[in-house]
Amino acid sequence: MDFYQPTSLDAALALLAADPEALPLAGGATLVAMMNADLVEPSALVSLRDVAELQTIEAAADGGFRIGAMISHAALADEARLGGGNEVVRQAAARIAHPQVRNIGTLGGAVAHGDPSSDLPAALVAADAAIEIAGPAARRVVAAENFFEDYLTTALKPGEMVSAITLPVQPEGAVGHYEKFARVHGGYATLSVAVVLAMAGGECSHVRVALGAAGATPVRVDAAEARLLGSVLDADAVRDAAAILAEASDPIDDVRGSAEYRLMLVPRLLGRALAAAEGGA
């Protein structure tokens, strides 16, 4: 197996198009233990460790933020600029695994990797985000809620990566909240939910809600959003929202828990989120 190690984005793709069989290397987290397990075999890695431009997180002048694709779950956690409804990606980032996973795990690799499972889909489709892709042909730009197609798969095409995120200006007094309901600490989420809320007079002014583990992607209803906007997400609303929500879900069985009791935790884990949202609002 080969190993390159580029300084520039282009000179990464160049590599990669050359070879089909080769796959890019960021953080590892995710490839080197696939690669232990026989599940990949690349002929060659092309580490992206000293590609300054996917290094950096950079303010917009709008008040928005681009996230470079090998910014650590650590320093992203640690991003104290992600505040108001993008404190969402900032709570997830804290929340995947433990201290050494994050220390080494990249945000584009958990993108690409596509887990709806892992912390961070349900919280980019929340915070409304989008995924810069970079190819050998061009750069496009697909919004987080139709990036992750299926369990496993995005929009990526063959010899394309992950270059950075963006994060968009939230409503004004937006809080963003990430619930995660897990059998052990630093597990991957038996549920979790991810909400951006602002409240204006009492009442709901703005809302965007996904739940994580709760299907093939991130789960999100206009028409569960709909129900919670304009009301003081009293209990009722929120019951309906989560019936909505749990309709609109198809998650599976496995060793976290079953797809029943998924289904039973999203009322109470969305009321815990908008309560913790809106006492922060």
Second form
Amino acid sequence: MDFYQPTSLDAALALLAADPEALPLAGGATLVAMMNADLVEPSALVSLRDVAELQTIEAAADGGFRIGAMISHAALADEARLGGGNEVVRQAAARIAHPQVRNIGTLGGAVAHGDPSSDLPAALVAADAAIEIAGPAARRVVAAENFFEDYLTTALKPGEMVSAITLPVQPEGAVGHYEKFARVHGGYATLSVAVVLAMAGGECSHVRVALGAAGATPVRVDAAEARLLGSVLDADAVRDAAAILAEASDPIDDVRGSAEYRLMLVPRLLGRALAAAEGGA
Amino acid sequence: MSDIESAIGKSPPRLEAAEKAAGQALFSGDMVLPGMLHGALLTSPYAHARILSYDASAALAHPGVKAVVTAEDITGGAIGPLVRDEYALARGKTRYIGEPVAAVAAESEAIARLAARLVEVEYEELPAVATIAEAMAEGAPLLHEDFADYFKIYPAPENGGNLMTRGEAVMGRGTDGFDEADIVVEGVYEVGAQYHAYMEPVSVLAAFAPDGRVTVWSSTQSIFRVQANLHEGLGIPMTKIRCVAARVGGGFGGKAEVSGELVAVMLARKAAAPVRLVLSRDEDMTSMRARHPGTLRVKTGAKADGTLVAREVELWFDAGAYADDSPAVLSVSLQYARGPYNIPHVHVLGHAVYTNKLRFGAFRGFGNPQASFAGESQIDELAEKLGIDPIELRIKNAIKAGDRWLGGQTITSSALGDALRAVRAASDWTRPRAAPAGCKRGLGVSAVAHTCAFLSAGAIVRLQGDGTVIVNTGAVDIGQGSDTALSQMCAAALGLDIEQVSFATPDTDSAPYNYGTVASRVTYTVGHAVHEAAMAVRAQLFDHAAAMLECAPERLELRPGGRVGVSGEPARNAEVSFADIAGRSLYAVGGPITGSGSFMTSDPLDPEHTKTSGLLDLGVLSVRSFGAQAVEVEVDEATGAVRVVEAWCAHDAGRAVNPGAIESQIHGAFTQGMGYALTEELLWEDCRLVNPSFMDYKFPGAMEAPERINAIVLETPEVSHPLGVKGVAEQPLVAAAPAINNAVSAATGLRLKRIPLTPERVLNALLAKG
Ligand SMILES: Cc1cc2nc3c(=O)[nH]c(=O)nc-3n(C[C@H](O)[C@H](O)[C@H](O)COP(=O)(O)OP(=O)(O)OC[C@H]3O[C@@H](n4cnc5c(N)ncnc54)[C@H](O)[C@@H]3O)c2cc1C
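Output the structure of the form predicted in complex with the partner chain; the preceding block shows the form predicted alone.
First the chain shown before, then all remaining chains and molecules of the complex.
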């Protein structure tokens, strides 16, 4: 197996283009574990560690952010500028595993891996984030909501890489909250709920809800948000919205919980997430 | 005897603490020898299959591969501590997925692992049994067709199919005793399989010397069990086997018997080079051992005033593919199934059944956690029905010194009542607990007893030329701190500082026999031998000193730091140092000063008191230590999640040799018991283990442990021990699950009967209750 450590994105892309069996190596938290378990056998690894352009967090002029793919979960969790609605991403990063994993795992790696049980995908969907993709021929941008296509399957085409994630300016007064339920601290979620919420005059003026570990991709449903919008987040509205989300969910049975239990958690964690966000809004 | 107390009752830093903290401790997997090869296992993909043939040619042709071994390389017999039903590698059949079938030695671990998969084994798959019910069904496929012919050391059932053990004990009028009861409660309890999760997976290094002797360094709880297994399983005479324990990264019972040692020795022998074998976590989880899962039907009867009159228990343990320690675990479980109470009429019946799963064996608590979860949960149900406070009910029925245990052994000392009163006071038992919105809080209690005298141990104490001593016991410190505690006991007998005692590395070449680091036995059982050996040295020191100081030995006393002086004469010229005595003994008179101690547990059961059948002889297991735990939990009504808020753990150490070590035993054991109660459970789909990784199998970490586990160390000296000590290594685990379950009941009104109490199970129960 070959190992490359390019210093520019273009060089990395060229290496990947030259060898279709090569894989980008970010933190390696997932990739190396998968190699050890013989789940993947790349012909070469293209380390992104020295690609400087993937390592920055830039505040955009409009108040949004552009976050490089190689930013670690720890750095993201420590990013004080991610407040308001974008707080949901910061909180999700902070709830990933343990400090060791957060120090090595990266935003780009987590996104590219596309594991529905992981924390960042749902948070990015709730934050209306976009994924910047760099390919051998061109760059393109895909909304987070469309990026996650199926279990461990994303919009990335062969030879393409995640270069950055952009977070928009969130509505005035919006608050983000990430509610994660796991068997123990640092475990993968049994179910998680990512919320971005704004209230105006006691009524919900903006809301995004995405569920993690509820299906093959993050679950977000317009109708559920429509039910909450304009409401005072009363029990009926929350229950109805949760029912819509649960209906759209297709969770699996596994050691973290049965599908049935995960569906039971949807209204329960949604209520908790909205209350926490409202408390902060 | 004030002179001997100096080193006891203090908490000096562990002898090995600094090296462990600095990452310098040498574990078996760290050791390297010139020319060393690496081993890797090929394990069975089938739950039950006949092995038709092996073809190692592809593996042997792979560059860097030096040897392949299979059952054809076994040169000894069957092994097993109680039933000889298994071999170093699967022979003839495989009986569980993950069972080692072949092994490879190669120049690197990567090559060995790759080549192991090149060993071709032809199998004929056989029908398998995944559960007790399947195993016991009419016409079920048999795991061990030749069970009747196996060598066994207990009365096993005949023509029982897959039934490995059926044990029974009856006290008083047995189940007829229920006619004295005003109130009877009955329930069926289920317990899951817990994995030991020691930090260091099984690891071993084996090397043959040119003279044909093999030295084995391994991660084990008993160098002598390793030696015995190598002898029995490979036919090597003990003169040719030297077993040494490196530092051991935890055992909890999982390394009480042999693990990778036989395979490593077979590889080293065939490759004619040292071989190191270190299992990966998933190999360790699929190929090694776990705690017995099972079901227990329990019935308890009491008079209206709370006097317990009768108990009946019917227990079924899934034992897995090989017996390992199962018959003993079953016997001990039944011995504890009455609970630490004076119940006059008892009938306990237990079964251990072969299934096509990994081996269930020894695990901290040894059958007691299962029995106590069921029994102690039921005591609370009874308390509720009687309208009596659960602590009060326990105190009323608590066993006391002079009372007799199930089986007939007499209790020599009991602090059970004190322990219950201690946790009642410390936990502020009756104060209502406020819970955050959406949550409920409650307190639960559990009483516990467990053993600490078991089988035999020896000790040798030698005076060294500079007046210091070295103590050699062969007892392995698996992280619990016994090296330090035994050194303290030795130092105390001789009035030395702990720095003046060295603790010999456990090595079968030099150590006296010692059964192993199991059954909370080391402080009590090995401590007995250490004390005796040190006292023998002391007697010789006094003989020399008497001659040197020209006075009668009775007039002599020990003085701190290694001196013997004449009582009442503090002057320097009226004393001699141990170094002076050593010099005299080595170069002038008498010869080297060596003391030895030897101890055997012998406390025969009384067949007049309790009628038993099918059980192991438990007369070699004795002396009970008592404790009680109170736990406060918080139940999240939205998710069903249970969090332990605080725990109060009162345990009787007889006499605390090292209070700090006891406290850490309590912290560790309680937390491991919390995992048993709340999150830990190996799960199978048919016969395939589905969660053999730390990603999928979850034990509590620092974040789950309550902020305060209050260790309350009681000291009621044990009369059968020269220093009054008892062991406390298992009780805090045993009493954790029932106390947590009872606390969940107090918080929610639920009476749950299955552990672990996963959030899903708790939530479903909450919803069902409405
Ligand atoms: C013990 C443990 C616990 C964990 N717990 C959690 C948890 O609780 N929650 C959670 O969300 N996650 C968890 N994770 C996953 C962790 O967050 C990983 O870091 C993350 O999923 C992958 O990030 P990485 O940088 O390590 O990627 P890598 O492992 O390096 O790569 C993962 C995959 O993405 C590809 N890749 C990497 N970077 C790019 C890129 N820029 N463009 C395209 N493809 C790329 C790689 O080729 C590979 O296929 C855990 C991981 C471990 C080891």
